[in-house]
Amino acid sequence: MTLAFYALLFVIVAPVFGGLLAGADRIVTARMQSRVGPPLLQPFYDVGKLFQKQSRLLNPIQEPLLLGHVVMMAATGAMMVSGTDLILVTFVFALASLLLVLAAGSAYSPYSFAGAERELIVLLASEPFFILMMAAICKVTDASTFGAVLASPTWVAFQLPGILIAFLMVATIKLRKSPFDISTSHHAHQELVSGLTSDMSGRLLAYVELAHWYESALLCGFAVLLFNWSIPLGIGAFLVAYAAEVLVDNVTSRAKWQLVLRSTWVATLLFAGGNVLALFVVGR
């Protein structure tokens, strides 16, 4: 098969992956709050009840740069699995979230320009890890895309464990889970206002959602490349971490923004940076 089928087969797979973690994700919810929770499709059904509703533009160009938002993080992930480089995959995986950021600052709110620059935060919280990561993948594979990793016979995980235990705190961030939800809220309990999202409504807020469900994709194929010996074996641990993000989503609450900047910058220079400098010192 070519690399442009398996670009073509992200994009169509990776929003159904996503949706349906999202649906697990509402019923798990539930469950630990007593509650019975929607059908696992529910998500869907949202999505296809807010293309259907009339939107509010508080900017002509909000629409635009949300698609873009769209297409650039489903653009992510099928670089990533067509073979381009992982370093280039994660700056356009920024590049992604920062016309999500710009989209939020058009709209004329204070509610929407707080979340506009709580997510530049979290850009700045989170982007330097992943750059971090890719770069210690290639280095202990020799390799600087996903299918020469997948095929290296290096095991990934356990030459960066610092890697690794990082990736389960940033990953909480980009999957918008407590307490580094600090940009929107994941769920309805949380706060009345919704951040980045307040002023969005319709098929405005459709795209943004199915964004994240190709962001969520895109973190399982961040997984599968820290487990490159086993597809399954990755995709499994990242439903696991998921499953335990979702726990501590209902246990926690918001943290303020000093503490998720401190904390995640905390955790990537010691653990990821540390694991970067072990791997140069021994390479010597």
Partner chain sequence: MSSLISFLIAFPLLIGTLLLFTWWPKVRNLIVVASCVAVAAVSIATVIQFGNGNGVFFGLPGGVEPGAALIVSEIAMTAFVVAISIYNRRFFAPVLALIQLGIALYLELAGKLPEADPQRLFWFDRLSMVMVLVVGIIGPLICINAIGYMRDYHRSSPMVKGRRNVFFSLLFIFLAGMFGLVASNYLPMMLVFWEVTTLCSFLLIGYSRTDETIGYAFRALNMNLIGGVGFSVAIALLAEQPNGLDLAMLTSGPVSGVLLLAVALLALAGITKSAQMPFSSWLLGAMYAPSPTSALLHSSTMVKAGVFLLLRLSPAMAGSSVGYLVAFVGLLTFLFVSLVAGTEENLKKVLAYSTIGSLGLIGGCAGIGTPELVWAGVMIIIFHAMAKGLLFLTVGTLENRLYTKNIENFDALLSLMPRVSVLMLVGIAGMFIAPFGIVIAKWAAIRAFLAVPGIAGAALVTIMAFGSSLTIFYWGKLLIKIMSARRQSDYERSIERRISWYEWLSEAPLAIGVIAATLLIGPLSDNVVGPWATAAFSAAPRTFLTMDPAALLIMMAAVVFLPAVAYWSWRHPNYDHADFYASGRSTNNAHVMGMALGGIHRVSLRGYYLSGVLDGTLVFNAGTLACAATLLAMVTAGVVAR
Contents of the next structure:
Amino acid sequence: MTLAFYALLFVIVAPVFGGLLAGADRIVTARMQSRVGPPLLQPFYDVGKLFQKQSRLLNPIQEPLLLGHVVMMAATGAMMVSGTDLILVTFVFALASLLLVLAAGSAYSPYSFAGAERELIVLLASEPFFILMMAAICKVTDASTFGAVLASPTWVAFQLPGILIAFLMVATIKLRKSPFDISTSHHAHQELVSGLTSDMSGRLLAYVELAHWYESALLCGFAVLLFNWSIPLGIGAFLVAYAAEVLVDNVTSRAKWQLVLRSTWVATLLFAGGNVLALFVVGR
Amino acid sequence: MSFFSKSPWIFHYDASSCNGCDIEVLACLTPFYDLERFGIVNTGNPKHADILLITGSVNERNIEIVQNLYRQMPDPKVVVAVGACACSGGIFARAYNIQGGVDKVVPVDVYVPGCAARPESIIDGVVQGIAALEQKRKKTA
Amino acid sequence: MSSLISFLIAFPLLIGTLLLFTWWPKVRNLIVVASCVAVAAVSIATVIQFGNGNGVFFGLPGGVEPGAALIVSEIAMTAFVVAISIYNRRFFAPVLALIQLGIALYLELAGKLPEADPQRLFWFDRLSMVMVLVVGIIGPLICINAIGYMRDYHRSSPMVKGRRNVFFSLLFIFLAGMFGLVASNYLPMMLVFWEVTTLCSFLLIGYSRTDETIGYAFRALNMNLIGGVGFSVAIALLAEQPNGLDLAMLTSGPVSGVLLLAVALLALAGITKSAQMPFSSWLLGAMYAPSPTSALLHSSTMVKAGVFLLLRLSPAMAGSSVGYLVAFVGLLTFLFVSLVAGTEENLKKVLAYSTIGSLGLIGGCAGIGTPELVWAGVMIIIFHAMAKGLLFLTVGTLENRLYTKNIENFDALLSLMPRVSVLMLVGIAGMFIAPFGIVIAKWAAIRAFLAVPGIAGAALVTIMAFGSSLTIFYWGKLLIKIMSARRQSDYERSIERRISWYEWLSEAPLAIGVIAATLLIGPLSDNVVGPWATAAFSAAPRTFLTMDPAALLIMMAAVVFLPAVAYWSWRHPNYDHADFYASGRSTNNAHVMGMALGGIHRVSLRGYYLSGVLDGTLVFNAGTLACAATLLAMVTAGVVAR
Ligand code: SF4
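Okay, that is the form predicted alone; can I get the form predicted in complex with its partner chain now?
Every chain and every other molecule in the complex is listed next, the one we just looked at coming first.
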């Protein structure tokens, strides 16, 4: 019963957390550019407005795919906190991300399609890391669920320095920050228009936003797993990392997809793979 | 409750302006004016936008483009014509290829005068556009 | 039991011979359909009679000794290989075939071959049951499909001389060989069936008899004969050991010494048959055969014989150096072919790479050999057989309608051929979307590899991480293409109406099978796959089906609801239609866009391929090299163990 409660808690709290984070992000970004920036609740106003707009789409299966994207994102988080095996969680996470790719790609529009293909590339770039990270976490704690990792006496982050480094890099992808925001981002004036979301309007775009909030919360959950000795510490670490991402976002420009894929894979192999190797060789 | 006044997203199109007005539009985004304070985002994509901001007069070749962009915006939507050229054709009005103001091809809700239109008046125009947006929403709702 | 299995072997053989001399298409179609129904019915009857026990042993009806028949068929097959090779001026295959025959004759004439126990010729357990169902149900469906496919095939390639009597004859002879193979316990007998499938594959690949396909056919023959030689040497080694030729006794637990060497050689045979690197190139060449051949031999059944043998050997090699190296061959193959698949535009080749990859995954599972892993391996066999068979058949259908196999030409398939697209979507989902079998299997594999100590464990986990991400990439690309939509022309609307009933009747049941297996994965695991793994390893697999039913339920719900909602919104389009954005240019939903200086342009979108970051050929060769080295190490490990 408590597990079901945690799941419900995630479904309700995660979008609030993600939305506030997005609002804070915009303020911090504005301050970095010596602007004032929008109110903290701006992302909620935006999504509220999108639900009031007309929704037009190119292909009738886009809407179910996007709805599925939101629901699966929420379900991924809910499954994670309610004790599903962590490695399975990464698979469901990938599936949830894939639904967004399909929704955009099925529009058959040049910009959406290019965005979708690029999103697929970044999915390919990030996925190995998440599997390795979960595998490493399970390995050091000898646990397989969220609760068990939190209960474990092992301090995960101390044994996974390589994973931490690679996490920073891969989180850039998932948070859609430069230089890895090749599929879409929140900034205007880009070579891909809005990439992935170019042909979505109204509630369709709102779904994407909502799912992104869930995704941020999910990443925060991953950070909590890494800093498993205290939940506030994990959230704090995530916020610090997020601030760093915002800084990087502001000082870099987009990379080409080849560079994104190569650099992420090399980092994953070097830092995450090396870390896992060390665990297997030195560890118990 | 309506969120339109809190989150009006604009799409800026340069018809055939001299780029004077465009520079002023971009000036609105700079730290000095910081349009984002009001939740305004320059989307660069008509499908995400609520307000179509057009600078410059309409010429023979881009009539189709302006109409398409307008058509592709989801309802409710408003058009703000920025600068003398967009309002009436301005200094280019009698050129061989110019149709005239934006209102020759799409319905315009707010006219922002000036050559170039000043950032303050552009912001004012957008704010009036928001009011028009609210009205249209009420009509459709 | 005994009579049913004998029927399953003898009947298709008989029909195959009959079909060889049936030149009249109408009569042939009738015979094919009728015998397909018979084969499927008897397969099901066999399973029903088997019930759900742990494994039974039996011989031929009346306790007949197979000895003489085996030698005679081996001589006949060798003679055939020698003759056809010399006719085509190829000299490697006959050497291999003669070596094999030499070993067999030596053992026989020198009296080295111990008497086979006539009551232990066959071994039927739950794994055989799974395989009999795969061969006996998917096989006939594909044969039925072939009737429609071959008609269109000959219509669209008039240069190929029609020899459809030979084609169908071979399909049935192949089925006989497969039934014998999966039920064999006595290794020399298994070898004969093994060679029957090799020969059928060889002849079917070369069906069109162009220089190109003959080349590929011989490549397949050579590589499979290498495996056959390994098999023969293993038999020669095992003949010296007490009860060595009895597969069930050989694999009842970990082995060492000469037995381990023999197991390594048998594993080599399994690796060649399942086209793992360095032997992968034969399966790619085999893609030039007519599509039902690819579906039946080169994805659903014959290549499964290879991993079937590996799974059988799993308890014997688990924990040994040979086992580890088999696992590495499998997983390296999985990784490398997945990389190459990301660079490939030819859908049939992508399917082939994905098949090799899945087989590699099963090989990896069998090599490490824990109850969870072999459980996963069998699950992959089940799902892969149905899903990949279905995909190959639908690709065949597309090929004969759209005249292309290139992924980039499948734009808007969902509006062009909605029914075929749905079948393909089911097939693709079956291949890689949770909770379909293969994802669960990957999960189980990573879990089990975490327990493997040392560098090996780290490498296995890392390979899995990269490999399984790559599968998402290449399937995702295909899904995007299929799911896009556009307005059709009248011509396009008529395409799907010209697909024959033979094709619908074979593809739809496979799709239903994939869905049913997904929904019934719990009972499937509890009653069939789980108990088999328990019996093979004397320990029950701990799978997440038992550990986490809630997660399964959530994913099931997703799998059921998402397509339902999608179908509903497809039929009841409750939305405002928009045209795609092209920077303000006029566009419409027939993928057409107005150009700046007048005129219109058909938009065509091309996806990203991994060829942008790596060279497919280079990766393939690197993989081949790496796996060849691993394989060499495997055999060496066996020799050292001796
Ligand atoms: S109104 Fe003046 S500044 Fe603006 S576009 Fe026209 S000429 Fe240029």
